[in-house]
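In structure tokens, the next block holds one chain alone, the form predicted alone.
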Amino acid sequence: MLSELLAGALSDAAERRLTRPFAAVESAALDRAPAIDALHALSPADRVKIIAEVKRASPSRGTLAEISDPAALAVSYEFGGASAISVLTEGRRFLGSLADLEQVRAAVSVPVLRKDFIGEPYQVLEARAAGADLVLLIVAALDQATLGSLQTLVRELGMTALVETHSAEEVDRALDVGASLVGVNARNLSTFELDQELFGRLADRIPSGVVRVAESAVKTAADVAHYRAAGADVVLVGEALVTNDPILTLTEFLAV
């Protein structure tokens, strides 16, 4: 599944590149106002922090919510206390777009993450051109040289990479390229099975000074508390927010 998602995302990027060449996207990226300091926004605190996700659908769950106005949803997330907003921009299985990200960026003052299947510099430049402050890099989707080069480009553009892992080996690979924001995804992107205990098994491999993000398998405040007790500085939440009252749900989650 991960290989399919990455191939689709790269194919879609190649299509966009036909009408918006690399040089044009690079120029737009460099012309953007400086990115917001996401590491500061997500730095460890007395209470857990939340990255709230604009997510219409997923391969495992199908359609979750229509979300006709992603900017309005993001505003409610910010009002509810989210420290950053994640926007799914993958169009085939998640029904997102870069236009969603641009609308969200224009509506909120917190950092915005482009969550997609990134495999080449063009996509990173697109993210910055659209106003992203963070970019998702999935270790399992990238060889080490590509992971390192994309991480370097993200930093050169003033953004922060959320480097997503699913195993001890992948955590080590993330740290080897200097990741300062490491996510552990409870969802296996090959089988889409969930393992909520994975974060706890890997958290100790992530040193102090690196922000720890728990991803997936969050339905209730008890799930957030579970991750917090295991050492999460930040929890990324999508489905639970788009299928319930976002402000009320965030209030409950942030109270753990």
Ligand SMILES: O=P(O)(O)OC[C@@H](O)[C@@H](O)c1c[nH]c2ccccc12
Second form
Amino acid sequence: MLSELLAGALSDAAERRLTRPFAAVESAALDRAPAIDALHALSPADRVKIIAEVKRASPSRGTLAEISDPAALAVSYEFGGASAISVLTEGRRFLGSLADLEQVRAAVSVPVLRKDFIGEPYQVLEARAAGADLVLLIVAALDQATLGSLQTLVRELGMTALVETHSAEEVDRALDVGASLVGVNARNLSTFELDQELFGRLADRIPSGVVRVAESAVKTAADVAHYRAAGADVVLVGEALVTNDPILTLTEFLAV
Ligand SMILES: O=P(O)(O)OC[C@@H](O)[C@@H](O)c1c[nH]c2ccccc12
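For comparison with the form predicted alone, would you give the structure of this protein in the form predicted together with the named molecule?
Expanding to the full complex; the earlier chain stays at the top.
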């Protein structure tokens, strides 16, 4: 499934490139106001931090929410205390777009993450051109050389990579390319199975100085507390926020 998602995202990027060539996206990326320092916004604190996700649908859960106004949702997230906003820009299965990201960027002042299946520099430049401060890089989808070169490009553009892992070996690969923000996704993107204990098993492999992000499988405040107790600096939440009152839910989650 993961390779299919990546292939789809790359083919959609190739399509966009026909009307918006590499050089045009590159100059748009360089023309943007500098990216916000996401590492600072997400740095370890005496309270858990939350990345709140704008997510309409997913291949494993189907349609989650309408979200006709992603900017309004993101404003609620910011008001509710989110430290950053994740925007799913994958169009085929998650029903997102770069336009969603641009609207969110214009509406909030916290860092914004492009959540997509990224495999080539063009997509990183698109992210910066749309105003993203963070880009997701999924270790399982990339060979080590590509992971390293994409992480370098993200840094050169002043952005931060959230490097997503799902095993001890993938955590080591993330650290090998110098990741400063490492995510552990409870969901296996090939089988869609959830393992909420995975973060706890891998957290110790992530050295202090690297920000630890627990991704997926948060339904209740108790789940946030569980990840926090296991060492999460940041928790990334999608479904629970788009299917409930976002401000109330965030307030509850941040009170753990
Ligand atoms: O809706 P949830 O279970 O709270 O999960 C959010 C986020 O972790 C999930 O959307 C996600 C994590 N990694 C991804 C990679 C691609 C697409 C989506 C994701």
